[in-house]
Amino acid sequence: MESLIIHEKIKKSRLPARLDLIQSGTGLILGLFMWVHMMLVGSIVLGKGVFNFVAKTMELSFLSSTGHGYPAAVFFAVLVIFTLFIIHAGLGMRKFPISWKQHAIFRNQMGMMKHEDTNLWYIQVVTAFIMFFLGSVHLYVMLTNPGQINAELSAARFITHNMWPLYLVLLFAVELHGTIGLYRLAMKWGWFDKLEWFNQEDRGGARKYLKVLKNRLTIFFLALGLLAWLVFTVIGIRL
């Protein structure tokens, strides 16, 4: 009995509790940031001008005299997104399974339990390691041609640099990532629990309607992302 009498003496450490609450935050600003990139990246399906126009934008060009934008500004905020990135996914790996047994094991339980939202846990996992890799190749060429984002030479990277690969994979990867992390996280922190709307007894409560919003956003912006891919393909070919 000695040895399970917590001695009230013990400080009890809140280190993880605040690496979880900052694994949460930068999930936040990264998933709302894919959510508004994916935006941006789809104004190709508007056509070239339309995306030459949101590209200049964002390089601050308004503020320009000569209409050329500031690069800079770019490469600070890809620094920034980049810094976030690999904060985030150092934080995350401290739940990932770490040895081929702990995944074993892991898989086996998830098989008996059959829990959804464990399912969608275990896709971050697969897809937290394609984007670790691919999101890391990715943000290193913004973050080495900052003053290079239009569509033709977006579109150059499609075709002649080979991207197109790596791109399709990514669009996949960082979608389900980022919408089933948002998803988990209003659950987790219990954004929504206070609405009435979301509590009816008879409308399921918040977990059933976000599951149809993940899941409607999810096919949203893979359809949007997926035209946009292909936009970049032709115009790519066309060069």
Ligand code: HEM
The other form holds:
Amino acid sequence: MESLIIHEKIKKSRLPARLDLIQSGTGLILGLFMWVHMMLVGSIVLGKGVFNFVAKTMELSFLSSTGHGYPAAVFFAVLVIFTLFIIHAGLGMRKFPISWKQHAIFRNQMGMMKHEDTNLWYIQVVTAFIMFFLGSVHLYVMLTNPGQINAELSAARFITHNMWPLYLVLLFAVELHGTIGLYRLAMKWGWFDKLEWFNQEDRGGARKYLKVLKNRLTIFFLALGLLAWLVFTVIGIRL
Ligand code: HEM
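The block above covers the form predicted on its own; next, return the form predicted in complex with the named molecule.
And the full complex, kicking off with our chain again.
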């Protein structure tokens, strides 16, 4: 009798679907945030003056008559992103292979299926694991130094505070995870499936076209990120 009642209860739960929706929602926001973040950080490529202007604008300096910024604005932005980051990571852990046996089974299936989207999922798991640690360090540093963002101080974090290896690994992890994540969301929720545009000329349908777009965006953001990484490193060495 009890087992019938318990089975009844489990069957009806909509919780997993709701958690998937929250994970997709936080993933969408974080993915789009990372594209904006990379453009803002990438402004260092255009020179220290441009980067400092962007950093001050992010501190809402245009709201003050003296032009000084409000580090509290960056503090709250980091707090929101850090909270979304933790929620997304916590929900993402539900999908991780939790034992070596599960991991081995998944790797075997990957080897047999040779299915690109399944391989992409594995990259998601590995990059997510890396970001648990490296992303948290970066976010904590930003949370506790919201007013310490300009070309020299950022470059000092790269070299004097030895963040250059962390940023290099995190750059690859976040750009792969973010762009694959947005592609998988578009596939999972079918956002573009009904758009006739994707089936016209030789676009080959939404999945094929979005995969090409995903690869191009990954290359673009990695190239911009590596260039910014290089510029920060050179400025930091010269400090
Ligand atoms: C609101 C939250 C965030 C702020 C304010 C922020 C700010 C910054 C700033 C100012 C830099 C330049 C280096 C420095 O000053 O130390 C930077 C670099 C970087 N950030 Fe963030 N960040 C945020 C969130 C994130 C998140 C969530 C990730 C990934 C999980 C991330 C990944 C990176 C990477 C990889 C770099 C190095 C970029 C490069 O070398 O080209 N950031 N961030």
